[in-house]
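So this first bit is one chain, no partners, the form predicted on its own, shown in structure tokens.
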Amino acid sequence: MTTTGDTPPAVTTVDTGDGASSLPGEFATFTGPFVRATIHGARESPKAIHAQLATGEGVILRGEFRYVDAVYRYCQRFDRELVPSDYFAAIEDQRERRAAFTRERRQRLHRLLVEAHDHCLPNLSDAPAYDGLTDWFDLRPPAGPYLIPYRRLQRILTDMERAREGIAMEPIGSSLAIRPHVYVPTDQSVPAMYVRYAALIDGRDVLDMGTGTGVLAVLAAKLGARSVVATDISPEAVANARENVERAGLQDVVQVRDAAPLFDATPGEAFDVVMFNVPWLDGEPQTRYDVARYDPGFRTLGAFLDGCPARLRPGGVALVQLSDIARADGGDPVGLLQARAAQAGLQVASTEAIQRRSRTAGGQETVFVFELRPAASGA
């Protein structure tokens, strides 16, 4: 795979032993450098192809789209068996040897790649409805054919799904929209887990940050609020944060800022309660989509609890959404979280927790919600 352009790449152009094809700089970020990619078609042995992908090739199916997603999954559910256990044996720090080794596994399934050309794919046939294809995408793609990684191409397939038929939300007892490039809150018990705090927030003034597709801020109107602002650093999601609160007729309570980081589309404001679901992973976002999942070192979280204090009326409370999923990795945001907290002059009030199976990232996740308080105020 060689590179044109400058970093993240523009185009990359894979060798495919039929002459050669690109590769969109944003997909190129996933599947990391290879030297080549072979041609099979989707109704070959699975086991044949994922043994393809462990040799850090890549592979181009065509076919029917539900052998290629039979592909794909049997290539995830052995994910681990394509990069040999020792490949990092070098690495001594154990953290950095597990951090590799699921950074090289992750780049090879996303190595099982699918043709397209424009908003089509060509050499895939009866996939689900794909109209607009490159409307969700980072960065236009290369004029003529490029590949996709497979396992992109399905999360872009099953958000395009949800922003046809919207998100039910039982929370908020009403669907919402999606658009691209903005997180979609599946999970209900995210959500759910804020309306225990409802005796805080009815008849407070709200502050909403990330607040994404707006469903936490629409769930404190509908809990009560006075007032909410909610602000997002992404353009995408405060458009589709004003359009779910248009939806829910709630335009009088709850006011969407144009997209600022943290505190900076509120300079000078203080609230009653202040509301965050932080990014869960530590790790570079990939794509517009990312930011709201990873947080480098988890400055932003840090960043947040130093400015929060300032930020809280007397007597007012921050609720903050964190994850203890990056753990897998060595991280421990749960331990910074308190450390910060109190550095900036928060307490725990109280927790809540719930345990489930993460779909971001696999494996078991605790899910918590921390009431925090100035220290001098009291729980």
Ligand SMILES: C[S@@+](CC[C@H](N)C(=O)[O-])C[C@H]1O[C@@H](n2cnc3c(N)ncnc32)[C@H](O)[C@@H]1O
Given for the second form:
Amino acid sequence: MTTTGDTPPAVTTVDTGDGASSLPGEFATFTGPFVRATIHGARESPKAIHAQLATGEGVILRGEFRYVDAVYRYCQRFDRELVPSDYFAAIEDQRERRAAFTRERRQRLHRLLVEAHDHCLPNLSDAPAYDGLTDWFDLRPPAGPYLIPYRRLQRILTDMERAREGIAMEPIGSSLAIRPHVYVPTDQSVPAMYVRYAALIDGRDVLDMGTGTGVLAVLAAKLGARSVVATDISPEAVANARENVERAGLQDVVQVRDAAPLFDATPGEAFDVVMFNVPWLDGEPQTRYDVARYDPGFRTLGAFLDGCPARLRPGGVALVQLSDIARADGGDPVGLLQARAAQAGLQVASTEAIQRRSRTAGGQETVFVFELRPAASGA
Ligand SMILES: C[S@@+](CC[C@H](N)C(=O)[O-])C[C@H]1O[C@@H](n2cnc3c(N)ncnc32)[C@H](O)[C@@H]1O
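Compare with the form predicted on its own: the form predicted in complex with the ligand:
Below: every chain and molecule of the assembly, starting with the one above.
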């Protein structure tokens, strides 16, 4: 993944039947390879457009935003039918076959495209406000016309709206500022899971690893932590967390360190509580935002667990949040966490869990917080 805004994007050329157009590399990673896309009016039958997407080629929609959105929703609702059920019949292993099918289905859905030109969406009328759209891209877009998967555009527009308004966050009793490329904790029940550990946090020194917007750091301070150190590998997250700590007037309690991986920002320090809402999916991050969601081979999780015992004071505890959503891709993240924790000399002292509908994959997921303690100290 390229993460600087100055690097010219790699583009894929797509034949639109109306000339060639380009698909910036950061979007091509979502669509997977395809060579052609046909132009359609957004008022055409969603069923016909779904059938076109099911060929594996792209569809470029022009017209009113709300019709484009309606077509997308139809295609999303029937996304399983975008890929023939026997498409991966040659793959013998069932888990691999399911993962390949899920990937192909997501890629085909991303091939529902809209046109952009520099900072504008010229063939989309009545779109929600999108000033500053390209600030939310990973890379500068190519000069001239290019294509965006509607699904990406929709996600970006939603995040832009949240950034304009801030998001209400009941567990911390105030709203959160959101910045581009920073993980948005939209479901309040997820950060709220830490409230159940208030007694462990009250009066203690806390490390919030991977702080993102700073939501858990602020929450820990509100739950009575004596001090909170917040760290993140992402400079955008660090800036966002500092903004939210200031908003909450908690600068005396929460210190947000400069961006660094894992424990590099806290050399030689130890804490009573280490919190980490880890990236939940196994895979290569494709965008700066994805660094919050994807952990290739769960290596960051493993390194974090290995580092924990040395960073915990006697009686200290790690509170690790993880979802089982990677099961949809054939993984076993919870089993892996338990095994890696045991290898690192940590034992599970308690588990909290909630069920919800996944924003990423659509299906049900269970989100866990594991209370981990060094095995020798007992639970
Ligand atoms: C799922 S998000 C959680 C953000 C926030 N704590 C929350 O609950 O909303 C994971 C966070 O971990 C950060 N992260 C990913 N890899 C990291 C690493 N190796 N070191 C430090 N932070 C990392 C990401 O940038 C992201 O902000």
